[in-house]
Amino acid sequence: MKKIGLFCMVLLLAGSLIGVLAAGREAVADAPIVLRLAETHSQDYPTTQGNYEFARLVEERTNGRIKIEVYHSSQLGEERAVLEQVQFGAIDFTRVSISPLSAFVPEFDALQMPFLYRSGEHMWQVLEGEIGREFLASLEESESGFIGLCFYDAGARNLYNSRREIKTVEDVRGLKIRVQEAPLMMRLIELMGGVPTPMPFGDVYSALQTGVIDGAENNWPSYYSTSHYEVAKYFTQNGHTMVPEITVASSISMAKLSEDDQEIIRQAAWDSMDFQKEKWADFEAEAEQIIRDAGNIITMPTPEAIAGFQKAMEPLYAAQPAYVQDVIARIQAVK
């Protein structure tokens, strides 16, 4: 009778374990998949809206199955870094500047020419456009890491700078200009007259404090929210380029998902543009008035002084390859 009861209690807690350990496997099957994004800007700043409005929509269409966790303000590092542990699969999406991406993929560059698009709404209507998507697809086919999901607004970069006010082009002679870390960039104020200096973007505040350089180059705002309009209150509404901003994915973290789930992610990040686009729009008009307020230098030069900005880029579309010349032309093209 004892062996038969210790048989029976075995049994009870073999049985026991069995439920545990199926209940364990029913817990992990049911946790939420959960996905890493990296933003160098702050919380509130309309790039960090518009990866919050793409994280609620993947949640929302996959009953939330799937969660984007959004780490704003370079808590997972700067652009270069995060940019690097995407391809590898540490981080699963970023949003950056399509300026680096060039090194992946050459033709990017013909998105960022200077003084290329005849206006924001002629920006939107190339990108939102057969152009556009050949471009975020052009990502996954160079086999770079990356697979383009969408575009965000950046408005049009403007120079500013803590030396003088610049109203020509000449004005620009000799200032240390910071620029992203892409050789047309760097191009673009070496023609200017600059002396183009690539560094990270957290980095520029200190270096106009403490003149390491003399300017930057962006938008409102950058300007405003990272408080360089503090240290260098010059500000020149040239619009030599609008750059727009891409939101990419680990080919890594996305061949882990299944197909639905990839197609979900893709359609909801497209779908977080035109929300993106409208808080672009407000916070650059908050910024602009703020920079006003503060008493800031801002100088909109003459249409003449942006035909000689114009002139002193002739050089950097000429040296593009065939290829850039191309897209270039096809962007010119559209009505």
Ligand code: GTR
Contents of the next structure:
Amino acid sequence: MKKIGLFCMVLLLAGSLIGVLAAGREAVADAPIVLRLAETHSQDYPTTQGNYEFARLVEERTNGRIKIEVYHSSQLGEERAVLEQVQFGAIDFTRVSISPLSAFVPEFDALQMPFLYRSGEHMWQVLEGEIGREFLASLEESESGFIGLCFYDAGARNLYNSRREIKTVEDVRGLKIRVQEAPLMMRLIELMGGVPTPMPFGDVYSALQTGVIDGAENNWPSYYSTSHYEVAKYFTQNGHTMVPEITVASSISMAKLSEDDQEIIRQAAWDSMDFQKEKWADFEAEAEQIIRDAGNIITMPTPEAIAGFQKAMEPLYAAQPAYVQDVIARIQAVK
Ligand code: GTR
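Swap state to the form predicted together with beta-D-galactopyranuronic acid from the form predicted on its own:
Entire complex below, previous chain first.
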């Protein structure tokens, strides 16, 4: 009798154990795949808003199977370090400026040459057209470890500093200007006669405040959101570059997903562009207004002065490899 009782108990225990294991397996199968996206800007910045829209579309289109968590405000590190981690698959996605990416894939210089785009419309014709798509695809083929997903708007970059008003390129002479960690940006400031100082975005505010650098260069929204406008009052609307933003995925992370899921991710990123562009347009106007109201010294160079900045960039164009020269010519031919 005792033996039968024991036997029944063992059976019961085994049964419940199988039940628990099966339930566990189901829970694993149902658990969403969670992927991480690194963003340098704060939560309300237009690029971050674009990232959230991308994440929302992916979640919706996979019925919640894939969740993308957005780590904004450089929580996962500065752009260069984040890109390295994306190459290793330690971070799944990041939205960065093309400048830091160009330090890894120099061909991207073709999309960030100074005074290249005639307008925002021209830039978008290029990015959403054949050339932009080619560049996204070429990233994958380059075996850089990145997969290009989409571009975002970043307007035009301008000079600002804490020392003096810059009206012409000659006024830049000797100023220590922070640049992104990218060879092209170094050369650009050098050719203006400035002293380029590469450093991560997050270090710029204190470097301006302590006088380690005299100035930097960026668009209205970044000049505002970082509070650089409080410590570098002179802003010159010379618009030396329009550097698009780009969202890239880690090829290691993407390879773990099914073809269908990869396609959903590519399409969702591409579909988030219009949303970001709208947020950008609003925030760009708002940032400019706030800075003007704050009483900063805003200088609009004359057309002759702009021509002077452009002329200073000629050696940079001349030094480009044949491949980049070809793309530049194609970009210029886009109507
Ligand atoms: C901003 C860009 C950032 C970052 C920054 C910088 O315009 O959105 O991704 O590259 O410039 O200057 O470091």
